[in-house]
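What follows is a single chain, given as structure tokens, in the form predicted on its own.
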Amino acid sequence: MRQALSVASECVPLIKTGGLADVVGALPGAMATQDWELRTLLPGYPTVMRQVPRAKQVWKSSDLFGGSARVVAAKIDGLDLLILDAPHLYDRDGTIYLGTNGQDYSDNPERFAALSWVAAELATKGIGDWQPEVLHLHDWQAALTPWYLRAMGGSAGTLLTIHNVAFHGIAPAARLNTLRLPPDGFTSDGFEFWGQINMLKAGIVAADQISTVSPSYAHELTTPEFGMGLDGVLSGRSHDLSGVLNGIDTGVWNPASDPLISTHFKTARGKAKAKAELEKEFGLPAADGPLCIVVSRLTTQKGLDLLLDALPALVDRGGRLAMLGSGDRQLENAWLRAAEEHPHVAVRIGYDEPLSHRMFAGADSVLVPSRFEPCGLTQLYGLRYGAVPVVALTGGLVDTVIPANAAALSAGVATGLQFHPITVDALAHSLIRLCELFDDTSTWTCLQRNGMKHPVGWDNSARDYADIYDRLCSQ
């Protein structure tokens, strides 16, 4: 099998902050059906180094961006894993990204310029006799590889992966030294923005190929509305940008087996059971309308405050809402707010993978109307366990949801429902369609069938993704 190397700030089993540790972790198995070889280098985070107590050192250094660091190898859960131990970089309180008062480390443009510098150098130089032809790398916190790489002469392919434009990795140009970057680097047609180092502008500039996580975004983030500041330079590289949509990993999300959750079905009366189960747990009465679910970083980019508009056009008509997430702090009290107002609407702040499990085999619908979103694998979970997606026409939600329209219901193809423009007016329109369609039990049941059946695996994606890396190979 050939060799790559997929580099990462997180990833299933072992750290998860949202759909980009989803995606990282299923990448490995994906790749492996087309005879690709991946390993995964990782942040050594205090909750990563607890999994991995007997490891391999295979990789070490007396300054990695100021302080001793090595790189372990280790196996878990199928996963080849190489994990950058560094203490002075990872070894802190709070979470992955921020710290204890909830802001942004500092240091954080140099904890990911190591992991990056270390990508390279393992690139470079290799383990033993293994040394991978591609470099694939996720968002910012791996963006400033290509530049490592040239570098130290290191000559494999480089893909940048976005998964979320939004997100650049910011620093203040005095730090150009201290992250090793080189000053005729540092122009507008480098890694120059306003003034400052735009780490996301670097890998956008420096990697060979560049994709993100579905056709539709990779069209949007060329534009000024979607482009977040970067759509003039990805305009230009627009002959490197691919769109390859996200899969979900179909072994893990199966309802026919989920141990995660207590009623497995394949039939409507084990959804019904799953339903009743969830209604309990969240304590929501019994009602004529579809139970529906919000599973997400509660955010205004995910158009959650839209949603609490709109939310008078389902509890209106019999429809219920369990809600599970926590971010902004004014949503998360304008949700527990709603939900003291509304006994058809239940909300859990945090995050609970089993319980999500259980909200998806239980609910009648999930809910994503986000103002952006790259492809997004809530509306996958939904499709695959029989939660009618409703969506706003955005990105990656376009290329999976099948629209509920005249044409679509007439030729039985339906999955789901689409809302445009994304506001408050249409989302409430969408919701009190949902809401007629569910009263009408044959078009509903198909919507569900036609969801549970729609392919929302890896296989495509990972064809596509192994199209890419061969290209790296005979540049």
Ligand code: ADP
The other form holds:
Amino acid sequence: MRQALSVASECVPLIKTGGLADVVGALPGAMATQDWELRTLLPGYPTVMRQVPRAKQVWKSSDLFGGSARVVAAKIDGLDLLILDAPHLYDRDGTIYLGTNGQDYSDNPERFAALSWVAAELATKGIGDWQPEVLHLHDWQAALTPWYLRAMGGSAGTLLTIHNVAFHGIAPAARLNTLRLPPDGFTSDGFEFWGQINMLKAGIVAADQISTVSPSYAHELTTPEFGMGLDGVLSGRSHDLSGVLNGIDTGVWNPASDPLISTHFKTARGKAKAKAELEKEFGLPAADGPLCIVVSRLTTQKGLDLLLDALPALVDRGGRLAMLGSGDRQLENAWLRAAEEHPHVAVRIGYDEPLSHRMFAGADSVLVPSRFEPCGLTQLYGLRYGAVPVVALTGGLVDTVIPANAAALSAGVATGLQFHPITVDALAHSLIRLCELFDDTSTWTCLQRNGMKHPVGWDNSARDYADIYDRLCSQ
Ligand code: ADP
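Given the form predicted on its own above, I would also like to look at the protein as it appears in the form predicted together with this ligand.
Below: every chain and molecule of the assembly, starting with the one above.
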């Protein structure tokens, strides 16, 4: 097997705030099918360190960005992990990115620059006879690696995967030294961005290859509407930019064996009990319309403010909505108010992985009204569990859902509903259409069946990544 190192700030099952963690956790298994052995380098947050009590030290430093640090190796759930134990950077009281005041830690650039530094050093020096040929870097937290690798004389090929271009990793120019970056890189062709250091841009200009998590988002990234100021740089690298669709771990997300749900099913007909349990759990009345769910971060990206305004279209037709999410305080409060106003709407504020599984199992439909969506995972879980997705026509949602238009319905291939433009009216219209389709039992069954058969695993995407890895090795 050939060797690669995947570098990220989160990874299932150890630590997760979003889809990045699911992907990083599933990638090693997916790439093993392509003869690539991935180790995963992660920061040693306290919750991660607690999960690897007997790990073996494989690297150490007396000064890693202001303190001593070591890397320990451990195996968990088939993952071959390298964990950067640096208490001065990662032993904090808040979440992995935010302090207890809800603000980013002021030293986030250094916290993750250190991760990139160690990735470059491990790749350059190796550990025993382990020496990765490829560094697979995820988002801004790993994006300085190619710069450090260059400075250390390392030869591994680098792939930067952009999971969400909205997050740049910005630092004031005065931190060039503490970030161990070369001053001559602080130019518009380098990592300078409106007078500051932009860590994602640093990776975009310096990585050998760049990918993002769906073909549609790869195209969108090069447009001013979606590129978040980096569209020009990304256009300049369009020959090295590809879109590789995220898959989901179909072993973990399997309605026939999921240990987090009480009723297992192979076809959507078996969902009835899970649906009744979900109604009960959320205190929703039984009704004729579809039981919809949302499982999401509550941010404007996810379009859940649009859904608040479109709710009457659903509840007036007997539809119900169970929502699980957390994030923006104003949105959380607005959703709690909506639940008070509408008996057909129930809201849980928080992050709850087991509950999310029960929700996909019991739902008729999952709603994903995102304003932009690099790939999106919840529509994939929905497909797999017979919860028909209603999605905005953007990014990976375009690439993963086959809309129930006349042609797709008559060809018997539709898997969900897409709406465009991304407005309250268009969303409301698609919710009305959802209720109509739900009433038409044979069409509805067909949608569910198609969705449950739709390939949502890693097979194709693992091959695509293997092609990129191979290209890196021959460069
Ligand atoms: P993003 O990474 O932008 O948040 P994705 O759809 O790619 O969006 O991935 C989100 C992941 O986080 C999914 O696995 C989803 O089920 C999970 N998730 C989001 N919010 C919650 C929550 N409140 N409770 C449990 N799981 C959640």
